[in-house]
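Only one chain is included here, represented as structure tokens and corresponding to the form predicted on its own.
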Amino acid sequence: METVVSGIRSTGHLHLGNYFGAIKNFVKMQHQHRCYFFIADYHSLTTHPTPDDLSRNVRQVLIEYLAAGIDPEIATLYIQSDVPEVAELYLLLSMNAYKGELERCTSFKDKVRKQPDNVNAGLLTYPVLMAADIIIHKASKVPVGKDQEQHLEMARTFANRFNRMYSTDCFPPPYAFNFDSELVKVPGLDGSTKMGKSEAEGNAIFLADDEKAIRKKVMRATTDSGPGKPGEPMTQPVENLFNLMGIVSSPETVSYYLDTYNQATIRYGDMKKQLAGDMIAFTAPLRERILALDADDKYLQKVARMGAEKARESAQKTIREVREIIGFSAP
């Protein structure tokens, strides 16, 4: 049984892109592998959230992980900051992570360009913390999107470098986890090819959105000026609507609107009303579970405590081994 680690930043609600892109697969994986799923609140500090926002966002992500089907009795579901050993390993790895390689990281260069007034050390060393998150549990597999592949490559670099420096095989090099089924790419409502909470407002359908919010977002979704000639190629925004409909609507519904598009008789307003209704029906069970969990503080505290205990048991074992390898004396 392989060890798998995955985390999500505690920056608010999960959306349909998170759900179809990874979480549905996590639910299956937890029965097949030794899984650690964590809420990355340390990572979110690079954006300087207020204490209230940080606490609320961590709680919300925990709720939505559970509502989506992660079973804390089977998988280890924990909050990153509840495992201080992660911070210690982050420090130890940073001693052998070099400025040049960190500055060459694509995501760091993107952040420097987009937020020049907030180029903090946490952004620069983000890949080191990510590596600590992974190898603290000696994970061999990590489910990552395309945008995180470079970070995973750096995690392998740090693991292999530690092994070479200390002539050990302490850390197995982690590799990308390939799901059995093809990942579903969920497009955004703003005409972009990716649904993401960091994109323009209204781009994502969140798992906790109510009917009113979903209808409002979908009805505002970007389309084009109207049907052109029969059989004309779709613009990206219109293709997005059909892709979304393919995820939440029946095949008959998709076929009907595809026919009207090809005949140049489609009415985008009608299509968006149908899509909104189908999204509401799809997310309703998730939202019901979210509301029930939101009202059960005692259970949430139990889940967080249990996750921290299981994660720390694994992390402490690794840190004891690492400290001995490095040469720290036992206290």
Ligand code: TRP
The other form holds:
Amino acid sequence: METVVSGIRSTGHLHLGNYFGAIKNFVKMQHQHRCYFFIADYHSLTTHPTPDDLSRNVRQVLIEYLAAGIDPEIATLYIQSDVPEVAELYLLLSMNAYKGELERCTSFKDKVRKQPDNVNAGLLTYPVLMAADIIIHKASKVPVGKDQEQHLEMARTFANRFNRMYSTDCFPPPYAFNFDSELVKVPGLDGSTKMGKSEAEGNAIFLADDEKAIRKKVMRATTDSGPGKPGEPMTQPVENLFNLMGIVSSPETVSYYLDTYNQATIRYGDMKKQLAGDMIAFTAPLRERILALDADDKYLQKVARMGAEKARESAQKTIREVREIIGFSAP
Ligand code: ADP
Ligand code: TRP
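Having seen the form predicted on its own, I'd like the form predicted together with this ligand now, please.
Up next: the whole complex, starting with the chain shown before.
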């Protein structure tokens, strides 16, 4: 049994990318490992600094975690800011995290481009807080999508550096993990290679989307003017549609449309109809559970309380050890 940690920022509804990149793994892993799954609300402040939607977004992610099948009696499911020990470990780790390495991080450079008027220190130290999230429970496996690989590499750097600095083996090095061996990157519907909630309108299918919304987005998805000559590579938008089909449709369906593509008889409209139908079939039960949970405040509060308690117990143990290793005297 290993210790597993992962989190998702509370910046809105979860989409199929979050599901297949991360949550699907959470659900499988909870039965085999000691799992901690959380809602990264501290992290959400790096891009969403105002309190307007904070509690609503946290509640929504909690609902969607539960709807996807995380069992709070088995896994520890909690809200990051309910565990202030994480903030303390983040502070301690940041003393040995260097400006140069943080500035080189791709996601930081990306955010500088996307929000040039708000290049805050939290964005720069985002990977330090993420490392704290992980090593506070001494986790070795971190189920995440492919876009998080570099953050995991940095988490290993910080964990190893701490161990070396204080001549200890306190922290195991954490690794990104996907159940089906390769890390996943789910493409968007707008022709871009990543489905994401901060991407363009219509890029993402959310777990809570209703039938109409899904059909509309899929039917509007970017394609091309038709297959090229045999042997010519598929264009990115069409490859995306096939990849999405590979995720929600049966293998027979995928090979049927691949055949029609190869014979240049494909009608993208038909393919999209099929894809929309399969996405709806996949998300419908999730959406039903989301709506039911949304009406159960008492249960949600109970889950959050229980998770905070279990997560703090584990975090406090680590922080006590870390304080002693660094040389702070016990109060
Ligand atoms: P977003 O990119 O929409 O803002 P987050 O950054 O909050 O989503 O991602 C939360 C988790 O979901 C991470 O583990 C991330 O790797 C995964 N994830 C997000 N988008 C995708 C995607 N398109 N494909 C695979 N995994 C993804
Ligand atoms: N950076 C992750 C994302 O954007 C969210 C996250 C924060 C996380 N802390 C984490 C993921 C710790 C795994 C482990 O998706």
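In this text, rigid core is short for the largest set of C-alphas that superpose within 1.5 Å between two forms. Not measured: the values here are computed from a predicted model. Numbering follows the first chain given and starts at 1.
The Cα position of P84 differs by less than 2 Å between these two forms after fitting on the rigid core. In the core-superposed comparison between these two forms, S249 has its Cα shifted by at least 2 Å. The two forms, fitted on the rigid core, differ between these two forms by 2 Å or more at the CA of T235.
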